[in-house]
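Presented as structure tokens, the chain that follows is alone, the form predicted on its own.
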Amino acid sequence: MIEPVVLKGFRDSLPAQEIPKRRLMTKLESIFSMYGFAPIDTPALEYTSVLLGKGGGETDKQIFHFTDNGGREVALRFDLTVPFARFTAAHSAQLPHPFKRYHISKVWRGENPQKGRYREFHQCDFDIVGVDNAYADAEILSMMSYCFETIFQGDKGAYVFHISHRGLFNSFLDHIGAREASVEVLRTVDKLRKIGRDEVKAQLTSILGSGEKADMTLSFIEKPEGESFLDTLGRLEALCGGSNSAADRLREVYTLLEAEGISSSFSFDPSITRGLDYYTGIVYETFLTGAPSIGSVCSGGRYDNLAGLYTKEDLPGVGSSIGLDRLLAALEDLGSPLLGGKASADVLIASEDKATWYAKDAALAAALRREGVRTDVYELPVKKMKAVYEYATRASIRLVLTRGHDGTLKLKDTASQETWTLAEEEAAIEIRKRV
């Protein structure tokens, strides 16, 4: 016998986990469609040359790559953005420009598994490619806001979007004479929430060769409590030596967010840098106020040079990614009503005498399904009704309609334990009412 185990960092998804996940995906897809975004798909497996060196040193270490049976060097995608850049370069002539897409699928990273973080997990990406302006940046942020307002049923205090700009940070590093170390500095600052201020300072001191420059960098990324978005932006602009295009872009984006009435959900946070190397402009991460330890559940930014690795055509991009598995773990901890329904059906129909009554059961089920009622019919012979109710419990089905040998119909609510005897013509009406 082969032991039925799965690899570390991978997992099976039972209906109780998969049903809420699919429900969340459906909600998100409906929002993307409202914004005019189109779905795409890309292969799970890419040539290693397509993926390696695109996210940074740490990411390269996490990529699953190997030689396939044909002797080709291949790798599993570690995110959906790099394959999208390759996709856009390959199909540019067939796509509208700008091109707005969404993609919900699995990715793989060989990192240390922990709560809400696995080696195989779902990402939900949405991007705009082919335009570099504040309108595109703001539209991605607008869609993030709409998604989380929907997930948290209008509670805007349940989440905060933290925004910064790579260009502004690079201007600061230019100003203090540390631009050549920008990649290492950005990666180190990105670890602030994970390793703490003291360790970040020690690493910055080593990278910059100066404790003074390390302190200046920490002063740049640390925001005084209560400071407004625009006040933070003005202060950082001064630390950069004066006005610059990155600050101008952020002001324009913020004005658009104000026009939509959603600016209160966005906080300027200069410590946000994003660890992936391909970001070039605005960057952002999303934190849940009720589950701060879970980390960012939605992140992204502008990447204007990524597609240039695959084509000479100018294809600037901006986008965001929701980590579905991490978000679902947080929603479970928070007791979100979004996860409340885990049933595979609204009602289960079962008859003690299948030979006599199954045709009637099937006809009733068909009528209910046409009315939008999710209906399961129990196909096994019924020796004891206990087996039917055990089936319903495992499938999280609340309503059970049973038909006795004489054709008598009884509807039971397994949650309240209430039971009703029904006439044939009443069955569909009562079930629809209670669903």
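To test you: the structure above is the form predicted on its own. What is the structure of the form predicted in complex with a further copy of the same chain?
Partners and other molecules omitted; one chain follows.
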């Protein structure tokens, strides 16, 4: 007998996990489609050299690579961005410009599984490439806003988007003559929550050679409670020595968000630095009010040139990535009914005499499905209701409709324990009401 085991860092997805996941993915896909974004797909396996061409940067990605039977160095894709860069370079002549695409699919990384991370997980990316303006920046933010508004069913207090602009901090460092120290300064600032303000100020004073410059840096990243978006922007502009293109772009984007009536979901957070250093413009993260410690569930920003390693064509872009697994885990912890639960069906139809009542059972199931009620027809003639209820419990099906030997229909709500006798003609509608 072979042990039915999976590799370390990999896992099966049972219905209880997969049903909410698919529901969320379907919801997101329909929003992306509504915004005119096109789906694409790329191979799971690529030439290692092509994937690595993008370069490492600060992200420590462990690639799942192999030598195939033909002696080629191949690897499973570790994100959807590098394949997108290659894709865009390869098919530029056929794609609309600008190009708006979404891609929801698996990626693989050789993460250390002991850290509780998985080696296989879904990413959900959406980008607009081939244009560099505030309209494209705002479009991504608008779509993100609509996604989260939909996920949280209109409860705008459940989430907040933090935005900033990579260029703004660079402008500030230019102004205080510390641009060449930007990597060190950013790294130090990132440790604020871990090592505390005093230690950060001490380290900044050392790096910048001045306590005053350290103070200016701290006042750049620390926002006073309740300061409005535009007030923060004005204050930081002053710290930068006056107007600059980064501030102008942020102001323009905010104006567009206001015009669309969604600006209240956006908070200016000058402390955002974003791990991936290929962002060159607006950057953003998304936090859930009810689960602040899990970090960002949707992050992204604007980048200069997507596919510079593969094509001479300049392709600036802006995009975002939803951390599906993290978001699903948070929604689960929040006990949120938003994803519709884990049930594989809304009603289970169990007949004591399937042979006699087959036609009626089939007609009833068809009527229920026409009403949009997910209907599971129990495949065995009922001998003991205990087995039927066990089945319903494991499948998380709340409503159980039983047909007796004489054909009568009884509906039971296994949550409330209520039961009703239903007439054939009204059964589908009565059940739909209770779903």
